[in-house]
Amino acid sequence: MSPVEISEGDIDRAYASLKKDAAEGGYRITPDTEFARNLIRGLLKNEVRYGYRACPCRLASGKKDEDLDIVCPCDYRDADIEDHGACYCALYVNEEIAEGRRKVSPVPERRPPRSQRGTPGARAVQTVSAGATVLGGLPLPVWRCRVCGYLCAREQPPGICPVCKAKKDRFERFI
């Protein structure tokens, strides 16, 4: 198998797109442009290899349904940024790091070992087949933005609402 070639133009376009999407969602991309470009190169290589942008800092299986949690932006990004100031690969960072007031520090891996993972569909089927009601048996709490009504299922509410940009304190536990 020959190495995957990614052009500088591909990286430029992906970088601009990621930076724009991040800003629109209330996120920041690392200010270290060279580092960001290397991560983006890895994302693009994974997209060519697997058909999806798996995090370049994690080992992808090549099966999208097994890797949905590590498709960039990964499921762990918000909790990592909240707790450590950056996501696992440090592509996404908080305001302090983006503005140079704090340095990136190592982020521990949140992704469970393969033996403890299942596809989201399999987890939902297991929950329902275990006799739980559909709403009451969700594996994660559901949070609602009190400003716009956006709903998300996760351990903690997002730091910023991706729809209306309200801060974390404007979320309430819905289920």
Contents of the next structure:
Amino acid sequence: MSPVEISEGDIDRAYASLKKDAAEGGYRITPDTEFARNLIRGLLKNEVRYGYRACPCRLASGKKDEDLDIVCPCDYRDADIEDHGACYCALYVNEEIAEGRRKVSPVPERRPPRSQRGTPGARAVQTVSAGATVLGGLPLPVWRCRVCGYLCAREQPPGICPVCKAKKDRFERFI
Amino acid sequence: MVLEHVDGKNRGTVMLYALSTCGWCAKTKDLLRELGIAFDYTYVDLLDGEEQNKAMDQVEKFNPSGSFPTLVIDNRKSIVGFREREIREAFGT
Ligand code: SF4
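Please show me the structure of the same protein in the form predicted in complex with its partner chain, now that we have looked at it in the form predicted alone.
What follows is the whole complex; the chain from before opens it.
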């Protein structure tokens, strides 16, 4: 695979929109601008070579359905910010780190290894059957955003998560 | 596998498995350069199918989570992630 070049202008634009979305959703981005720009370059490279913004710090398979959990913002962001103060790449950080009161330290990988990953489809089915036994007979299914945990009861998940802006394909059937 | 070599002091076999897009991988590489250690590295995301699989098997041998960067020293010891202090200590600096 040949390396992909991304222009500084593209990074500027992506950086600005990422910052805006983060602020609107109550998230913070690393105060280290150069580090952030490098990660954003990685996200844009991945968008070119895979067709989606796979996490720059993880090896993407190139198959979107296998990589949905690591499309940025990934399924693991919130838990890692909670436990370690930063997402795995340290693009998103907590307030303490954003304000320079604490340094980022390495975040252990939360994503299961290749051999234990299973397909997203299998994971969704499990969730449905577990919920269905307890709460069958609801008039509508309940969908959960895998990125931020937003729940809604409707026929289909929304096109875009109203809280974190994740796309429809990041929702799973919760109940 | 495509290996890039960086010249420096010989401190045994030092192999860095990295991704071309990862921030912590870049920091690890910079640190090794700063320490002036001779090392090899490969960007696993730039390898093709079979080569990539083989590289992942190697990474997982030392780091079952298969994450990056994975630094392998003398085919024995591995340091996962940008752990600056551990890396400095491993090379006695
Ligand atoms: S939220 Fe952080 S760890 Fe998750 S994909 Fe984005 S940059 Fe990577």
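Positions refer to the first chain, counted from 1. The structure presented is a predicted model; accordingly, all values stated were derived computationally and were not measured. Between two forms, the rigid core is the largest collection of C-alphas that superpose within 1.5 Å.
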Inset, instruction - Would you say whether Val48 is displaced between the two forms, judging by a C-alpha shift of 2 Å or more on the superposed rigid core? - result: no
Inset, instruction - Align both forms on the core first, then report whether Lys63 has a C-alpha shift of 2 Å or more between the two forms. - result: no
Inset, instruction - Could you tell me whether the Cα atom of Lys167 shifts by at least 2 Å between the two forms after core superposition? - result: yes
Legend entry - Backbone CA shift between the two forms, Cys152, after core fitting (angstrom): 7.3
